[in-house]
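Just the one chain here, laid out as structure tokens, in the form predicted alone.
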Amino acid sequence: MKRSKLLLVLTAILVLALSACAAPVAPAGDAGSSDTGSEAAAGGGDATCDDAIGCIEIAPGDPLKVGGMLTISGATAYLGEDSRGGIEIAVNERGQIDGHDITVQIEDSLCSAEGGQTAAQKLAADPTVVGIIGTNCSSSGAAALPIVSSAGMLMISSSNTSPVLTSADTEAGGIWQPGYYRTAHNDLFQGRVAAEFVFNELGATTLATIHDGSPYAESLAAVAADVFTELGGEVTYQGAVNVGDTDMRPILTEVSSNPPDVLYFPFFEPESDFMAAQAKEITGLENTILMSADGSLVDSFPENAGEAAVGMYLSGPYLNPENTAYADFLAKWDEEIGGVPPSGFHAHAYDATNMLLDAVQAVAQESSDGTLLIGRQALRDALTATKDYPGLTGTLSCNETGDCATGEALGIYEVTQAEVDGNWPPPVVYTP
């Protein structure tokens, strides 16, 4: 892959003393407030920190460091590589901020709570990280969030979609904390779109759902089932498998006792590969339509699932390739990285990175010696105040709990034989 324009910093570098930042980091629950991140002292031109939760200090000649918590190994590495490409293109375009180069430090958050926790601990230990793009998976995001928030940092996810991450209603399971944002859609929207497509477009009257126990899949399956019922459909089965399961026949046999028109299983590879392939082996499910979601919207899924994937539907991000800005982005991807993006959230990562860098540029204050001070609360405030941002994924406006996407960049794809034979992406058959 062509990454000569970008320095990827894979290990922690020298931690800079934050002597100029007198204010301590506030606890996670204290959002604080700040009109400016830092101010120049009268007459002297030297920056001083008066931010409510402290400042990031970038010494003269040192780079601005963007952190990344991405799944870059294992079965879900395609998600991390997809987001990493979007980050790299945005950073390459930006070049510098106030004379400082921009580097990226990627930590592997996997697609698990343990991975998210470990990645967050590594990045939170470095006070020079201006912000984090990630995580990819909601399970790792949920584990990373308390660490990032309590450190006074912020994270912007390109593909976390679980509703709990941007919900402050703890009685309803919400886990939002200050410093969390996302450019990905909320599954309250994706689940509704899936259910409406199944009921209104496919004419289905019965639906079965299976999730894998992750916050992402469980929330998405529940929303789809609830909306399908609201529309007048019948949910015949709701069940779960475990991440790592390979034999899906027992639960598929349970489903087949009352065969649904549609079986919805919104989870990742490789479990989705096994589910799709084995569903067609079960007597009673021959005519059941299979549907998954953006966790399986990846170029390897049709090939791995085989002929059983033909005719399947996948919900997920959609951007019209005739959109000039997106077409330019894809051309840069081919030039700088090669080929086409492997999954659907690359543009969301590009938007997230640009929103972060815009916020840094807006609040950074430069001392007479070239040192930059970036107020942590000021940075959060600038992101929260984002309105009508013209992103690749649509017009983005952030609410008070970090939901910035409108949901307009979403579609339903139908897998054809061409994708099983190795082509990508599948055709879009429905947009809300």
Given for the second form:
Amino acid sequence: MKRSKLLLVLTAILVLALSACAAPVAPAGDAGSSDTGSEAAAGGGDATCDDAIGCIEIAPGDPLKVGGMLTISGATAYLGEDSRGGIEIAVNERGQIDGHDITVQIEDSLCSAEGGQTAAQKLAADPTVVGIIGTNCSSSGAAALPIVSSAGMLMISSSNTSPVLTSADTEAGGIWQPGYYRTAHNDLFQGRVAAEFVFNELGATTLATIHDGSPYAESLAAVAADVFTELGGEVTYQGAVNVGDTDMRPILTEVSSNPPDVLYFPFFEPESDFMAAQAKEITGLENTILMSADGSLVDSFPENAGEAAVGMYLSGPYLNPENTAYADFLAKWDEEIGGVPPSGFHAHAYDATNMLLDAVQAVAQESSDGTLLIGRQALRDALTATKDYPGLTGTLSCNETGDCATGEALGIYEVTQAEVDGNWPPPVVYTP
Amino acid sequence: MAASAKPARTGFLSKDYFERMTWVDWVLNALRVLILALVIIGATNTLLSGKYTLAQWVSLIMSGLAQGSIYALIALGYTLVYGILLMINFAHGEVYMAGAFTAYFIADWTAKSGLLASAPVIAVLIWVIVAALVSMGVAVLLERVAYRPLRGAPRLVPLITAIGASFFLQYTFRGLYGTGFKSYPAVPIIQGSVAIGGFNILIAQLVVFFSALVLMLALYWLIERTKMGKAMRAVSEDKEVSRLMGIDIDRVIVFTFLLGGALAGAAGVINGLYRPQGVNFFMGFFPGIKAFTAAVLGGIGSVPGAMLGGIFLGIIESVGPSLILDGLGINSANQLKDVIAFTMLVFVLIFRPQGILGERLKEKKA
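Now the other one: the form predicted together with the partner chain, given that the block above is the form predicted alone.
And the full complex, kicking off with our chain again.
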């Protein structure tokens, strides 16, 4: 009696679920077959798909979807929040493309390879996604890229900065694949700006670098050290800690055996909090200037690191607030999301979304029944051809391997007492 | 033990030692010699190179001592529960997090209301009490909900449950308090350093070490001198016989979890005094793993073992990379501090499989 009732309920649920799926599944099947180049899929309209790697097909009245691979949970969730705001503002501004609404689907790519893989697989399986904004962390970007690329899709990262992602030179560790773009600056720029600032502006002659083993921090520390040596400075120490370490005193003691003028540790909270707070306690490092990078350019950093952060420098994306477009953007942020962006890559996400939507608009063909056809290769080509694009983060021009930022939107911030007391962002003291 | 069944002299000194060695013994011996040689060569090289001053060594040791005391306090929770229930409570790191994270909000409140500035000792005591109460509550709840129903189950079952409970607690607290990083307010009286014997030592490190020491002595007294302590020791010796002697096993087990929770909560605040940053729902994970390692190193089930293991691990982590790896010419040695710590674990365990102070009689119960 009881069992048969249960069976009945289960069957009912199953039937309901199946019927609910049936409607959206049908066009998905069509889009799949059009990937193989079948022209019948276009449904007898005037536009046909002749793209080398297939088309995205949006049925009449269906929304097109912008995917997002962001860190929504975990320690770097503020980066995801920051980018998500930029994406949403850009999408809301656009409203519709050729009569189709635009929806946003964000998947959590964490700040790890596993997260990037999972998020990419989810979005790559969705035939209505026109393009993906993300990831935030280079480590998840590196894992997501092969999946996105082989699915014929494309991703535009708002905050991946690792140089390997846009290097096609596999012997030098490059992992670029077609379909990868970014509006974030390459670390080769940021590391150089940091080293130039330390050597030219601070007049430092010795530098120590510490990274946390992540590709982001490791490459940034290495580039800064190389450029600093090139400029004529001396690198006294190059070391590393682990993500998750809380006691930085041993490594700081090691650094203090030959105290440098500047200590550069370009990694994330909370490791950067510990590093900044504990550095000042070490005998020999009282006069060492501390410097970190965009990974710690977040409003909670000075509050957590406390007094020790006063006088510290942070390199990172910089936008001139006198730029009226950016001021408008901030006003929109306050209105739609509230407050100020929590980190420095919101404008990059906004630019990335706009570039994607522009490309979609340029490439999309509407067939007579209202179906929208977007060639995947054509979309990539349109993005690669981006030149002198006026974005919030400056003029964007993409090269063959997807580096769209030119490195102009960078600056060095100085943390003062006001930031420790809650002000954000800190004043900018140097721009290249 | 297989060895004890053989004739009395089975050690290195016996005549037929080399004849009876199997290839496993050869490999083990080679490993012992290799690790010992690496440690000695590395340490001699570093010391001869004179890269670090004596003051720097003292500061490394102090930092290891402070870190080790925190590991030891958490490790006691693992070892107490193991001693009584023979299970590894892998959610203990989260018990620590629960207290530390909750007490942060009280700490923030005392700082904003000015209590911390006017009466710092009272304020910090309030933090400790809140942290200990929350951790005790979580620990007891854990026992009641997740472990007690599985007490008769095979040993792997509660182990998996513990891992599940650990995730459950992490994400519960994430939901409650959010994902951001928080920092304890700085306690003015423990800032700065004092000169002892010509060395500058951070006051916070001394506070950590001595408060942990006081807690550990109190625990030792409790176990060795009180009736409840006696009951705990009896239960750990033999549950069935204890029950026949009229000991309420459930009460003893709950009390054990309460003790472990209180120590973990206190450790959370002590950690916050020493390192205010990084308060987060995930903060219990690494200390939990390290404390478990410390408990195994000291001999799991042994209370003095957990204390010794914690402090040993803390010092090795802090001094090891500079002392040993530096001398072997390895760059960015500090990134490898976990390698050093776990190599030492292996090193200790291949000489003493039962841990530094572990008892052999545990095998009978296992």
